[in-house]
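A single chain, nothing else alongside it, follows as structure tokens in the form predicted alone.
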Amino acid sequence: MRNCLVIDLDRCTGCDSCVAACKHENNVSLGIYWNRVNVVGPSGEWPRIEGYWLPTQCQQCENAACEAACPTGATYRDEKYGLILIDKEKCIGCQSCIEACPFGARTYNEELNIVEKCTCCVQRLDAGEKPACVHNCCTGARLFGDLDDPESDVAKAIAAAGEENIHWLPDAYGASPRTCYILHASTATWKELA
């Protein structure tokens, strides 16, 4: 099972309701983002300017570098849902999987000593529902699913949207991101972040 999100940034308008959803739903704390959606461009030239909004959040590694960092455990992967989350309880606080994490999808958060991070709600997935940014997501740009299931909302767009429209996170390190972007040419141009 490779439970991710996809994004479909043809559709996303830089809202910031899966922000906003993110932080409701998790009770995040003031100044601390588990999900965020940074302003790709504008770049070209008139009258062809082109831009996108790119929402970024844990990526879901495969090869997950923050797990590997984590000394005490508190990091790993969920064998229900196959996604990397963190056990508050184990968690020292010493911030090795910040430093670990190639997307910068980490926050420490000072007042309870704990590292956090995006974890696709596992509580609206244990009942039976999408993540809050899924479900508020106004252009329904954001989709979550199983890779591995054909027949899930993010199989079927990463099919319909064709492999030259697909898009990962710049993975240097040998993480593998499971995240998924989509994004026809005739939107933008897809760019890496600065």
Given for the second form:
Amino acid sequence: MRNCLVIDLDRCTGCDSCVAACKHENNVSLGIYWNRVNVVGPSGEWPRIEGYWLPTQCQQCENAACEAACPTGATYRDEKYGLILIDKEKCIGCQSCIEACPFGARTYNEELNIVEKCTCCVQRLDAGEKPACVHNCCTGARLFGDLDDPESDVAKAIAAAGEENIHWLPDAYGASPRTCYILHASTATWKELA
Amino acid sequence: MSAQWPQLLYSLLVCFGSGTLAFLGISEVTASAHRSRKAVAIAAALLLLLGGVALVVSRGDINAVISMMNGATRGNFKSLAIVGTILSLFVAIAYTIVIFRADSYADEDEDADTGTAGKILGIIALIFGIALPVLMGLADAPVRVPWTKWAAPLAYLGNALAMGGTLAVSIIALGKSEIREFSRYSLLALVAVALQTAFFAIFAGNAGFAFDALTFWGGVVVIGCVIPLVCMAMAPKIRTLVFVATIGTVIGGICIRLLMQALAAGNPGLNLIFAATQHASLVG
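Show the same protein again, this time as the form predicted in complex with its partner chain rather than the form predicted alone.
Below: every chain and molecule of the assembly, starting with the one above.
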């Protein structure tokens, strides 16, 4: 089972609904973000200007460096959904995982002395619902599901988009992020951000 | 990010203690410097103990330190370094007890014989004294800077041996009864400082010498390497210089760890881009 988010950048308008939904659903403290919407661009020369919104959060890596770096075993791969999660009881706030994450997806909660990140709203998954960011995305740009299930929303979206339009964040350390982005050249050219 | 001092002191003191332990092992295995061994063993135990205290302070809670050992079975280097520190402390304490007992049985003008137990503990001390700085280097190496995986353990090992070696020679110098041993151990410590200089050069070369100039050129190169090298080379003539060399290697150790922390805190390119382009959020 390889559950993850797939984000269709052709549809993303940068409205920040996902950011608001995440903070509301997970009671994320002020100043802390489990997901963010970044601007890539504008680039090119007038009149051919292009750009796109790039939402980022935990990439649910296959070879999660955070899991290996955690000395207490607080970061683990959950058996039920195959997601990388944090056991808050075990986390001692040493921030080794923050240092290890190549995508800057983790944040330190000073008040609680623990590290936090996107959980794909595992509490909603337990209730048979989709993650809050997926549910609240106005344009349907965010999808969640099992990459190994051909009938899942994410697998269907990837198949429909075609291989050349599927992108990943730069993987300099062999982390193999699961989360992928759909972006057609007609919308904008994918920028390798490394 | 500002320097994480408790974390830095933990790493420094444990490496200092393990380097001293390595020299204790050398003296036991080579059956030399008998009269300074007790003080060297106590120094190693104290340094390792203080390192442990710094670790508890850095985590803020003894339970957090105990939790950190959970990863040892998974091969997590931070966990293994803590386990290694505890085992090394046990070895240093055990050797101290053995040498105190041996001392109580020996005549005043006779060298204490630590027997088989001392020999075995000496060999273990030598192995732990070399292995622990390597583990500590692997634990401190920033994951996102791949070359540090091998360069940091080398730098830490060189620094541990240089600090431990110069301290052992300082203790021999304070004893004043082992002039021949002083010359022999001065040479050994000089080799350790030279090794440290070579390993620091490899480390800096990989980083492209892109460090804070004062910390690197002033702290690591001049105070940490050049001064100790000169002092140890001149030590057979001017004994007091070994104390200067010890202080120099400790400052060098602090500075190399500051540079390691700066490397670890360096944002990956992606984060820099995100920080620069983050969309103004309407919430939180």
